[in-house]
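Only one chain is shown below, in structure tokens, and it's the form predicted on its own.
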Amino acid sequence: MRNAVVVGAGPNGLTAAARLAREGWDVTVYESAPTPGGGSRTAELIEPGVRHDVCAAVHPSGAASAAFASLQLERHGLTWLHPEIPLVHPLDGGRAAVLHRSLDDTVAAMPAADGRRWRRLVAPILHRFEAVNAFTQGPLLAWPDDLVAATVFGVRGLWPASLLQSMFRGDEAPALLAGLSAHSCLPLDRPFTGGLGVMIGALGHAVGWPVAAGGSQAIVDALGSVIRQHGGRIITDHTVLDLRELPPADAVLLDVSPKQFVSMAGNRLDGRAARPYRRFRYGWSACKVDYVLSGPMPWLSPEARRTVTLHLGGTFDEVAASEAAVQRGNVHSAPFVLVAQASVVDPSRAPDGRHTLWAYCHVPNASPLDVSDRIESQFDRFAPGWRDLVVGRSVRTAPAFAAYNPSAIGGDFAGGSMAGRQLLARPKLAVDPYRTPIDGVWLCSASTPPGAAVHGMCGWNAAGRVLQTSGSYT
């Protein structure tokens, strides 16, 4: 029986596990907290029983990931829950952009001609999404199964956000497009910003934004329960600082950044091979703040009170402002926000009269600052009132989540920037960007493609190139 180590408990070293161990091989998983899950996990933050998602929140790459639908993680106990609106971006005066689950009912929500374009950008990608969605789940450099579906992302996906929002005439659709593609963590006149924001919104229309049934935590304990089931363990509060600690492995896959990976090969690479790992750029971080109300958020927004994910911060302008204010080393007075609001639809998360609120803005990469002010102002101008409901609050900054995750570089919640070559060098520019220099030995973080979010494709990509390299592959 071939054996593989995995180094690392987040949801795709997890991934990498569950895969190999259902192919037959004999898996150990080594996690230096004390429970396994990296940036899915959920904890009991403010006060006993009303329970948090520490870093990821809302999954729609969980949702459409081709991973957790082979491993059948509903059967280990996950379940997706979906609000009636995947997704709210309020504007002023109680008006919303609103992103319904429905491309037609989007379409009508915003004006006649905006509604037409917006079919326009999104409409080829959902015609032929379970194409598109697999060549996006992996290596971009990689020769596509479906030259048209890579051809119909590709013509939408190098596009700024800024550049795209040029086509539209009233606020609501630019909003929409804006806040989408803020997930990028980059400038909104960068390239693939537009592009990505529109294939988010097509998750949102195929898959919808749900979340997981009691919490993220679910997502990780479905993964350990494949694992176990098919012999695997995980031992948790085990450090590896150096390859070298490691048992004799057939296969080694590392779940870390390139920073630790570099330390931990140490003298195995060197020179040209390390450089691509060590000149690794990281991205930005967040300040995050979660908090126990006692009633649900008084938004001014209809729709914003039937839905999960909120984006705050107002039209396009006011967003790319936000996220170019990032960019110089600073925080914009008036930051783009990101909300969920999960008690919404999962009762779960707290007893009777009380509810949760999990909410974040970007931050420079190792920032020390607490802006929970100024996400707070952003709250004020589209929920006045909701200061009155607060029962208690956590305050996370990016010093923190470098300390509470070692994968996250400077609080780095996406495995590594995705501006210039490392949209494609992830971490390096390869066709096989998950094997390393050293034989055996394979990355599978969010530094490797498909990047960032909880859908764990890093890792199930890595372990089907370790399959195929040792004729296992299936």
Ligand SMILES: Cc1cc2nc3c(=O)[nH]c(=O)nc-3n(C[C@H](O)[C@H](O)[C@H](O)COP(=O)(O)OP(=O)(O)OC[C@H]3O[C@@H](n4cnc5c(N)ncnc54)[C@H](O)[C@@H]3O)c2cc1C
Given for the second form:
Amino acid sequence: MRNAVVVGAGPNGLTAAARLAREGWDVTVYESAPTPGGGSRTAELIEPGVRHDVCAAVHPSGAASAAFASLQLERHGLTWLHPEIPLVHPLDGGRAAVLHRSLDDTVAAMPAADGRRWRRLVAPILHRFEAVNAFTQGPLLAWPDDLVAATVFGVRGLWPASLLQSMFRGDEAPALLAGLSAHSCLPLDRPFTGGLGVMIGALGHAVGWPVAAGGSQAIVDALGSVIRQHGGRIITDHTVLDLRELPPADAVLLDVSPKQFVSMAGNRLDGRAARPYRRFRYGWSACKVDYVLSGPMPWLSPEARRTVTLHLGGTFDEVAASEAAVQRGNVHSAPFVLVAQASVVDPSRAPDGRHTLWAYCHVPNASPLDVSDRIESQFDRFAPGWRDLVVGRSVRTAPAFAAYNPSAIGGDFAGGSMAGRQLLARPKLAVDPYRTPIDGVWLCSASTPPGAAVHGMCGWNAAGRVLQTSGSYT
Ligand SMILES: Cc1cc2nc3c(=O)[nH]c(=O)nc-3n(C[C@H](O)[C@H](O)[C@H](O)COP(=O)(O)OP(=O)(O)OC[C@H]3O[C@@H](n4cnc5c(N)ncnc54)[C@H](O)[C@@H]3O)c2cc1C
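Pass me the form predicted in complex with the named molecule as well; I've looked at the form predicted on its own already.
Below: every chain and molecule of the assembly, starting with the one above.
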């Protein structure tokens, strides 16, 4: 029987392990933390019985993941819970830009001409959703299986959000686009930001923006269940600092950052081979606040009370100014804030009468700033009176994220910057970005394609390459 060792039990390491275990490999996963999960854990952070997603909370990418579908995680306890509305972007005066599950409803809520333009951007992706989705779940530089789908994505993908927004006249569509595009963790005048925003928005129509019942931990638990069902094991409290510590294996898959890979490889990687991994650039981090509330958030916008996910920050220009400030090394006084109120659809998160609120804004890499007061100023703007509901809060800064997860360099939470070539070529320009210069050693973290989010596709693709290379799978 062939055997594999996986270092790191984040969503990508676990998915790689699950795929190999299902193919009959003997798999062992080593995880440095006391529990598996990486950026997909759920924990009681403030008071007993109230469960918060420590990092990832909302899962359009998980719901669209070919890996999770193939592993049939629903049979291992994962249930997606969908709010009535996937995403709401409040505007002043109780108004909001709304991403409905249906494209027709989304378009109908915009001024007529803007609605027509929004449809022209999104509808072609939805018409070929399966193929476009498959294209974006692997290395973008690979030859596409469906050239039309790649073209549909490519034509939209290139544009900066700042250029796409100039198509619209009202403030709803640009605001929606700004919030979606800000998931790139880049200033909104950079190429690809608009395309990424349109694609994430299209996911809302195609698969929704769900949360996992019980918390994001349920995804990790389901992956762990697949691994164990096929005889694999997960060993926690075990940090791997050097590849030489590992038992002999047919394949070693690393769910870690390129910087860690270089350090673990030591002198097995000469200077030239190490260079692209050393030069890999890390991106923004987050300052995050979790709350226990005694009631639901009193959003001024009625739609905002019917969703889990909100983008706070107002107009396109305001969101763009917030993200530009992060790029300059600052945090804006009115930052763009991502919010999830999971307890709106998942009563299991909190006992009767309690609610959870998860919120973060982008901060520069390694910034020690606690900007929770700036995050809260956005709540004052869009949900006045919310302070009366606060039972408890917990803040996590960039250094705290770095301490929580050794893969999060400087608190980087996207597996590395998406700027420039790193969007297309992660971690380096190569036909096979998962293969490392060391025989039998593969990288499978979010620093490989398709990048950040809880979808497991980096691990799935890396395991696929291992299977192909070893002749176990064609
Ligand atoms: C605040 C925040 C909010 C987010 N929100 C969302 C969201 O809503 N939706 C979404 O899809 N994504 C979200 N993400 C991103 C998502 O969490 C990550 O993209 C995803 O977890 C990456 O998975 P991974 O397996 O590549 O790495 P990770 O999740 O980082 O896992 C790596 C694992 O490897 C372990 N490890 C590292 N080094 C070693 C070592 N030397 N030895 C042993 N073990 C090691 C770590 O402890 C960790 O458990 C968010 C992230 C953050 C921080």
